[in-house]
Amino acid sequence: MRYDYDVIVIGAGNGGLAAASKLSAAGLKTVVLEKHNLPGGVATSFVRGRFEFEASLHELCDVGTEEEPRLVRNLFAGLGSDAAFVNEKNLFRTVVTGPDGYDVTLESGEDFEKSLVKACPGCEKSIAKLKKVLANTSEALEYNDAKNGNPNKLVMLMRYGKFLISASHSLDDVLRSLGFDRRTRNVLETYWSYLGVPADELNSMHYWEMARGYINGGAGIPTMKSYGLSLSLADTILKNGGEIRYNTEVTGLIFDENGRVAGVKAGSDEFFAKETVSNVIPHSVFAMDGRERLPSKDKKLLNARRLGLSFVCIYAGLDRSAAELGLNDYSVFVAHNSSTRRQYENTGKTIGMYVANCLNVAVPDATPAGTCSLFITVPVFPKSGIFDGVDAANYKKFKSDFSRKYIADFEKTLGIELLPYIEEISVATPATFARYFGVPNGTAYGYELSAWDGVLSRTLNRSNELNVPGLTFCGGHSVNGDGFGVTYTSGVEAAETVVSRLAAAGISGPAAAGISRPAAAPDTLVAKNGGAHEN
């Protein structure tokens, strides 16, 4: 059967929901096609016994507070969502064992610098230098926006030299140049795993754009879990007159005689539209159909890009409260080597670095009274070899052995006891995510942010890649790179691109308010007289 729309959105993940909210608000006849029976992608939850576990997304950066909202909170409000967040002041606790080990807790907001100096005495001068770099970065990004991505090169060189250094060097190189000693660098680099590339390769500017989102206001935790975020956007789409068709898997693209994407196939149905937005990773989209229509340079690009990290996630529901078990920290990073490069390379060979989150510390009633949940995330990096020798016959044993090993390590490292109190446990692997999300290797964020394929290079080459007429991409695999917050941003940006394109063709609905940079908010890592704000 044939159906006609202004815009088709493939996938009701984070980016797809944000895009459809924006498109439907613009008065465009919009439909979301989702293969599952519920929205959200990684922003969803599941129930085991009396516990509801987050599948993957449990926090967002750059949310800000109600009094001083930042990008994500403003974005949801601008889309008409009633999503609510709580802010966790504890930035993280990081525990590294071994001869260079440490046990450090950092706070967010105004207490960040104080907690860092307490943990790493003598770093005050380096912090002051870092502030100047970040202030210059914010000013450069604002100038770039004002020039619509075409800044004057001489102005960039003369005014924004610190930004250019940060944008063209690794995180570790920049911190070294600012005089931070090894221990302080290791502490400041703790969030590296969220972006999936070790600090000696990870782009400094990209790291700090993410890290500052956490530092300024803390982690933003959805009060109704991440599935609440997904439902709020789904409700917004429906209120705007859009449609969401669940249990409708897109199986192919439809091209017109000029090679333009004119719609999609879903089983025996055909959906036609003037524009299509895909929340599905390009590898999967072009595997369905159309790879032969890609320009040669785009085929080479897709072949060259490496799929990014996935996870093994251990979800444990415990029949004791967090306080009774000694789980006093919302977020704990654990590693047995202080080098991020070694942490990256050792995954799969030894117990790699991992993150443990106890949601009850931030949201006490996240589980039934007298209980708590623990969420252990083990990043799985490309070529880690973590599944070498695993097949269908020993897959269950692998999950059992793996979870026991990491739970035992967490117990030993923190000096607590968990195993006797586990009431429910579930383990998801990259195979789980590959099956559920339909992504190769179960990658959660798309493509690895390598030295040659980071956010800066993607931004500079935005107009030169994957230019298939009628098709726009959004999601974790997009220009913005890894992270849950930026998937929502990418959806809004994709929608704005489509709205502008259709308006130029004389097709438009009632104008929707744009989502842009938030109003200036206090930034603990920007010089007070810098007059700049966070991206």
Second form
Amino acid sequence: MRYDYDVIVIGAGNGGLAAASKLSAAGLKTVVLEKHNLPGGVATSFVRGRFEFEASLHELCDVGTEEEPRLVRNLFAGLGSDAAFVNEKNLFRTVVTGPDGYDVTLESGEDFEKSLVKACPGCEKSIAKLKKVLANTSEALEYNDAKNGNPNKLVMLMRYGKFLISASHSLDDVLRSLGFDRRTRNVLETYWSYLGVPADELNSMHYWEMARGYINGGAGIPTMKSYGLSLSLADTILKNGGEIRYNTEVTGLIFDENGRVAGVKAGSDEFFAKETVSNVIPHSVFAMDGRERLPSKDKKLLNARRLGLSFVCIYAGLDRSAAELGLNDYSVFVAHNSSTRRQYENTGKTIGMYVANCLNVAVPDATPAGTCSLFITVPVFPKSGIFDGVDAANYKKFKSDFSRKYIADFEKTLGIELLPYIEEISVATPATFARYFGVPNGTAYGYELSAWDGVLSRTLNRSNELNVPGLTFCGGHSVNGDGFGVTYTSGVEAAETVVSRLAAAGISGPAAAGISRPAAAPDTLVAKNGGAHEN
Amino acid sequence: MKINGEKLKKIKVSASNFLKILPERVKKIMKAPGSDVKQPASYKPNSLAASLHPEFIFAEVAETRELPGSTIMYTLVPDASRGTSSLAPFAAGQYVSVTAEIDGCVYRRPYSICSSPSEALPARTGLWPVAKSVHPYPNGFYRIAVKLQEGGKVSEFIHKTWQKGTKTVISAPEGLFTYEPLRDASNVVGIAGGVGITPFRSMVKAILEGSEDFSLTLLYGARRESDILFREELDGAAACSEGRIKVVYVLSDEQKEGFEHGFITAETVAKYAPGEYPYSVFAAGPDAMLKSLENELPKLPRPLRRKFVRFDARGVPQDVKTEPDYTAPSREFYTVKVRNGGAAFEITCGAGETLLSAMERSGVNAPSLCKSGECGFCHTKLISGSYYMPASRDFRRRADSVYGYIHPCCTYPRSDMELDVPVAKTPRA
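Which structure goes with the form predicted together with the partner chain, now that we have seen the form predicted on its own?
Let's see the whole complex now, leading with the same chain.
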């Protein structure tokens, strides 16, 4: 069958849903083609017995409160979503064992500094310096925005030197230069896994733009899991007259005579449109039928890149309440080695760094009364080799053994008992990410934000990369990097690009007047959406 | 520089570094090969996922065997002629969903696999290699036992048409009725009713071959002695299991020496329960048996926590009117408009019939797997209308209920309705 639309969105992940919501709101005839039978991609949940487990989201940053909404709440409200969030006061508890270990809890908002000084006495002077760097960064970004992404270079150099340093050095180097001792650096670097690059490589400015979203705005957690966010966006698309086709896997691209993407193939069906948005990772698009017509310069880019982190996720439903079990923190980061490089490069032979979340601490009714859930996330770096010796036949045993090891480690580290209370357990691995999202190597973070391929670097060169005519990418693999919030903003930005391109060609839907501003200039110096990167 | 006694490596940071960002990027990209991007499917997690969870499996009937009680056991092997070269591994207790095209309509039914996990693997390459003599199909096999159900369209069709050489389509193995050492006790009391013995046959074999590690006391309920399936095998397994497997037969319609008589009650369970407490109870069989167990198990002298009681996917209620939250319909039949990909249907659904059942017999190619409400494979957008979904079969996510999504396999119409149902990915036959 042949179908015609204004815009096709491939993939109903966060980026695809946000894009389709915005596009359909602009009155464009929009269809989302999703290979799975649910919207959301990783923003999903699943049911085992009487438990519904959050599949991926820890927390969104820059959510703000109901009274003072910030980026994420505004984004959802702007798309017409009725999604609700709760706020979590603590940033995290971080436990590192060993001789240089610590067990400290950082708070958000006004109490952040106090909690940091309590955790790391003597860091006051360096904090003052860090605040200057962050203030200078804000001012630089404001100046850049005011200049529409074309700032005067001399002004940047004279006034915003601290910003330029933070924007072009690793997190660890910047913290060192500010005089933070190792313990304080490690504590401050705790969130590294949310961006998937160790602190000696992770871009300092990017990290702080994210961390600031937590420190200032406080973490936000959706009341109906990330799947609730996905359904709320799907709902806006349907209400706007858009369409979502599930169980529909795009297998090929269709080009017109000028080499422009004119549509896609899904099995025996053909969908044609004026513009196509791909929430699917470029690696998968470059493996589709028709790939020979994609630009070879982009193959170089994709071959140069490293694939991002994947995860093993352990979901346990426990038949005791969080309080009874001694699970008093929403997020606990655990490591047995304080070096973030060592944490990143864990080969799976020893216990690696992990995050343990108890959703009930933030959303008490997340599971039935008298029960709670535990969600352990273990980062798996691309070359970890955790699947060495694992095949389809022993995969179940691998999952079981892996989970036992990590749950037992968490029990020991916190001095609590969990194993006897497991009523339901489920485990996701890189193979699970590969199964549901088709992503290469099961990456959950798209492309690694390596030293050379950070958000700033991507932004500076965005007009030269992956600019396939008629095809716009959005999602965690795109310019703004991985993290939950940025995938939504990347979808909105992709939609704005498409709408303005169609408007320039004289095509607009009946409601296109609702689109407020043109897409960001392609040579924007710095990503505008500072906040909202998280895991 | 020294801070808190720690000597800090002097670190040089410079604003001019900013000017290097773009050139470094360009250099890095220029140096990379312009060859085709590595195919996602070639990475280990992706190939592992593909062998664990194929979208569907083309299979061929290699063998049929008549069993007591109008039951036939079929051996299914991969159908290489249609591109399936091996079977997905499974855990004892899982099922496959069989696709049957009857008079142009597509029906799907789950059947527990009753062979052993290692038998699904290619001969000798598995984790638990078995001799070729007991593994007659080198590419692996599944066995399912199909009991002829009264008025059961699919079981009738299978009994009538399946023979050696018949080609069919099945799902990858699915289902949560499996042993999990992190959750379950090391002693399990298995309660089987009738053809519900099939998942336990797989567990018994898994214990013997070493692919599962637990002890199983099987209480197997049948009407008469002559209805017992796999009797010799089960007795043989118990005899050579070094005490890990015990089998007790419970006959409801006959009183005989060496057999328990009646239905399986709390008393029966308590009598044969292992000494070690807590133990797990696994149950598979007709809904009536599971319902009765729901009343019986709390009466155990030492009741079990919820986590220790697990039921197999139980299908739709045998008599939906007896569900405690039953909502009576206002009419006998309702009209349901169905969007199914590019196609549209207008069908009739009886008040006591599930939406999935009505769609199947009306030619809608609707996806389904467990037909028990728990797998979510038939996830469907409700556009309009009201419905009744028994709480006992409602395993939806909270947001599904809020935003109007249903599982048609266990949903009954309570008004005229409109649905948007994704097209099943599994081929029709």
